[in-house]
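Just the one chain here, laid out as structure tokens, in the form predicted on its own.
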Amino acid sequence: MEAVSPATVDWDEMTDTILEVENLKTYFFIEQGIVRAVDGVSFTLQAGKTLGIVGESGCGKSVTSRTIMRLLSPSLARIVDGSILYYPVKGEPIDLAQLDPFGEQIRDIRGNEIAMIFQEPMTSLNPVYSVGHQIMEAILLHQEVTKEEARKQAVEMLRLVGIPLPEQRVDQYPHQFSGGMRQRAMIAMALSCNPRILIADEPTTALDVTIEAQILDLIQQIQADSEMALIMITHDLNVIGEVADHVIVMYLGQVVESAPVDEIFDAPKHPYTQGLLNSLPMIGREERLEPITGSVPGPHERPQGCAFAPRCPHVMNRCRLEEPPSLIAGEFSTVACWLYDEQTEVVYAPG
């Protein structure tokens, strides 16, 4: 197979792409030494489509994600190579991975054409500040309106999203919101400026499947009505099944594997996707779940060669001692395993 990088494929020629990260390494910079938070992600965002980023806890996803953001502080973490390329609907592609991450034109964008939805909203929201007042901050900084506009604009949000009574609960704290209408409540404040990328990170953790089934409704039904492009990450292959129209499997800040949903559930690849299925409960399924042997390596714990080499049940002696690079798999599949490469004696067939 030959050796490719993910973003230089044209998964679509249909749509338009809004993203495209290429090569992004964003490392800690710590006492205890370097992490390599997010090492080499690839991957391109289309107009009205769903990204879904999977992988443990550990494996870079959320640090991805707050990377695209600038989020993450200056004095900790560094982007120390790659691009983080925004296509704005006039002008020159804008890399976010060169702005100053507290400069104007960050500000200008992050929460107004690029939101996210954090994974635990009662943490994300102020508990000094009423839900409403924190929806019309946003509004009011990227929308030039009126105090009063704003407050009618964070009503309606409310009901978006399926509040009940939004005119009394404006002006409630989040300490008086159930954890699904917390959760709601961001997704109203995210929502709020109509941005044309919505990273949703966890958006259904810790919530029970009927509110976790409604909120994923909601988000699919508003990226309908508005053509949002959506960057959906889970370690629940279920919530990927059901939104995503292209997947990346990380492990270790590093994409293992890129493919079309259907791909991924069909025909996965990599052992470390074939495991994270293997692991799932599915209805209908006879065969006993195999859990995937041992855990993600520490931070400072990383393997030589391959980084799933320690748990992979397919691991060869060059696994052990070489990185694999990413192969193309596919029409529109890449995959980062030794087990593909066209030099290795061992021929591997999944499933």
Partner chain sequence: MTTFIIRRLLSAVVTFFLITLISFVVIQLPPGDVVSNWVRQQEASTGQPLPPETIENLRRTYGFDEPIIVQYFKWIDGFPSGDFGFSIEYSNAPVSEILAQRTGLTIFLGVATLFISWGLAIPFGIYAATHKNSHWDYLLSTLSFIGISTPNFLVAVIYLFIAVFVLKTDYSGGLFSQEFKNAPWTWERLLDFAKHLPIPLAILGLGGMAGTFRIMRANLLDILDQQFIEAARAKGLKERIVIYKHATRIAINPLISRVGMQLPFLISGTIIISIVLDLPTLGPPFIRALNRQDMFLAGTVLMILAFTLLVGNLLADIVLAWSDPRIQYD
Given for the second form:
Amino acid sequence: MEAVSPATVDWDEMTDTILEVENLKTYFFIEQGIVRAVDGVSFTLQAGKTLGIVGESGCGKSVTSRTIMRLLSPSLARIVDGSILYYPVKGEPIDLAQLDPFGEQIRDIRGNEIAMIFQEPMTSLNPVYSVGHQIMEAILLHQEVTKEEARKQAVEMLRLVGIPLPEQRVDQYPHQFSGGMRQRAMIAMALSCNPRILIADEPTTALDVTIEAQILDLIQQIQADSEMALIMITHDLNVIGEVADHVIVMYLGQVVESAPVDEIFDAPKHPYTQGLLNSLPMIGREERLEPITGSVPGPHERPQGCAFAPRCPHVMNRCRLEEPPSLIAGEFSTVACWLYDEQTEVVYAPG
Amino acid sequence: MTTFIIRRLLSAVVTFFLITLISFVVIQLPPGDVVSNWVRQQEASTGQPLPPETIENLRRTYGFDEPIIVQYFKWIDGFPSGDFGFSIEYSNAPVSEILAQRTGLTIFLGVATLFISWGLAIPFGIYAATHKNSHWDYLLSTLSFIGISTPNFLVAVIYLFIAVFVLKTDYSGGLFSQEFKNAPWTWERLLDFAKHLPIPLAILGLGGMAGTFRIMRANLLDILDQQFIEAARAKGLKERIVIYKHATRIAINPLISRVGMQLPFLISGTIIISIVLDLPTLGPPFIRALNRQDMFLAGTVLMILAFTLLVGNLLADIVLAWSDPRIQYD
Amino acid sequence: MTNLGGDAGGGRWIRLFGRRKKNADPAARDEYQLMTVRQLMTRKFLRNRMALLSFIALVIIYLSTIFAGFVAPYSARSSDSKLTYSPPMTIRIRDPETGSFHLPFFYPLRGKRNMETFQLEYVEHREKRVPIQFFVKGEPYKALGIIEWDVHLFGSSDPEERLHIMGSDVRGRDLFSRIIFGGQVSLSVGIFGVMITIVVGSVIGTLSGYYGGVFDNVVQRLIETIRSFPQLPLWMALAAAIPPQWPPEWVYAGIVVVLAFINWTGLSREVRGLVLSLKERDYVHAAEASGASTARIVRKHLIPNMASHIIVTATLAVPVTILGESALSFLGIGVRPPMVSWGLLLNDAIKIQNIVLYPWTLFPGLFILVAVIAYNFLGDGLRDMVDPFAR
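With the form predicted on its own in hand, show me what the form predicted in complex with its partner chain looks like.
Let's see the whole complex now, leading with the same chain.
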């Protein structure tokens, strides 16, 4: 196999690419030193498709999404390398990484063309403004409509996301909504301007399982009705299995495996992906769950060589010394692991 | 909302009675009662002993020959008709007469100080929080730290020093010129009042500003870390709107509830600065009464101050309930 | 600071930067370190430069007041009618006329009455150069109240020419010496007041938190009522109740009690809150279930867990108490002469004319300021320190 960057892989019929992230590096410059939160992430997103980003806490999933939205404070985090190419409906692609995070250009895209929903529905809405007011705020910002029309749209959006009695609910405050309803309201807010990309950062983590299923159904249904692309960030492989078309697995700021969802579940390649799957309870599964040993190292103790080496069951000497590049592993997939390099003596064959 | 206010009012009434009780205890604390102090002073000034009947008469009028508890009820019984006892120090004038105008000025100064200190502290707090770890943030934070450590009376003395040596004003204390001191309110008096006001207000306002600034900064930093701020940015809102409409609005709420904690300091500050600058508030008669053990006057001032605090807290609670939809009324 | 923990000795260990591995290779050792809670706290404190600086400043101030007789060139009462309200004298090392350098010296001041304003005006007497001497023999005093001695840290080499580095007061007493002696009162009031606060506050707080019920209700209502008064006026009223005929030492004790009277309420509330949350912890329930006596639970489980909170609260209460005493004495209802305290000394500056004519009478205010700010920084530093995992 030869080393490549996943973005350069010639995906089949990649005509309606909407977002292309290439070798993105976001570092945090803090008192204790530099934290390489996102360290060379690449992926492409196509219209109408869903990209799942999966990994344990602290692996850079959320930072990746916030970097795309340019929501990180420039005094703390800097994009040190890479590009985020956004393909608007008309005109040349825009490199979001080059924009001023407080500038007008990114603000026109935020909320309007790329929207985001967050992990904590309890704290994602401002407690002192009514839910309707907060939805109308986004509508009035990006569309040229009157207040009355914006209000009508807000009610419609609430109806669309399945909130009962939206005419009354629109004037209520967030604390009068339950957790699931708040997340619905957040989705209504995010979708109010018909974005082309929706970034969902762990949208169901804080919710009950039954509510989780409802919210995921809602997102998929809306996606089916529009050509909206979705980036679903989660640590929960079950969620990925339900919604994603393509999956990237992240570990310590890097993409360790990138593959279509079926391949991830049927033939995972990277030992980390295998570990994640082995620790997943499934119906009909007979063998014991095997958790991955150890925990994600802290930001300052990134190991030399492969980042996963200290926890890897198949670790080789080479892994501790050299960092593996992304290797082409299939038609649409890459993996960053020495096990798949021909020079390596394979001691373990997966599957 | 109404039940919330009624409940707060009822609790305030109970507290008020406890306040009168403690104030009464304070009146009784010094050795000897008010009448014997007065008699001692009268005898010292005239050089002649008072006839025992006069003393007896006084004792009976104010009920000093009765049990303490009866005296207490006699004292508070006079409140509805504006009778708070008499003052020895101010030649037997009724306490209410001495304090009427001064109470008004004390409250006026307190409220004006509150607005000035807020008017300065909130913008500075917003600036420091949004420019965290900048040079100005460090400077403002250090100054405010020194500010909260500096006692009011020292602030007063230092500002006077600055006013006299640096600004070369001829301000020599007080809120009125000599000729207006006891005059009724006229336009000229108001003008004179306005001329005297800036220095005491600056001293009081800057003194109260430091604490408010620190809270505002800390609150805003907390709020700016919240998810809904990021969500507001993600909508594409301008940074200015995110900060002012979404963050500041909430960061101010704790300030309102803190008025209750700020008021005692404000009142203490007003009292002590009034004594230094000889402002016609409750401060000067209070210290004079304490020095001469003129206890009806002193006790009543103490009570008025505590009462002001009580009403201030009550108002702050109501304003907060109105401003923050999250407050539960039941 | 690297400690690989072979000598753990049963201390509480914290994982700071990583996991300890059995076969960690020696090269990797530097990346992993383990620290005890105490080491972590000490490190945090040492890193807080302002807190450390404040701590050093306080140690110096306290030592100077403890050895006041030695540090101050004069006693608090020795006066000189020729040098009333003399301004601070300039300490020189260079002769202003010839430009030659000398060991530290000063020119004595000579007063002259201005016949227009009737103010005493002072000019330097340039003919006479008086060297400043260290470890100079001067007025006798009792070091620590027992040892008779007459050596002072520094002073004028000529007993006839008095040195006032911070000026003098209305009776020509050396202000610097009075400030040093005044510190004994001002600073000890803080310590004693807070000691009473700690004892009363934590006992009442623990009792009302642990037992609740009627006692708790009564105490809480009492605290609420005391706190419904503005602090300073209530202090003033209570201080005024101290009988004027009491001797100064009694008045001093009375002031300490008055100051503590309000302060304990805050601490007691805090302790009550802590006890309420601690007594629901599993280990307390476990101790109760295994039959531990209340006294033992309080001693073994509650007090150790509250100690750091109490220390921090107490540290931050010291400056409040110092300010209270200063304010009361400043207003003339605190400690009484012949005792001196910083607030009492500042009382000289209460009149605006005095500030204009004798601005050096503000020096005691500077000392109050430094002590209070230092305590606040120290308290802040301690608060960060007891919470070593914050940030």
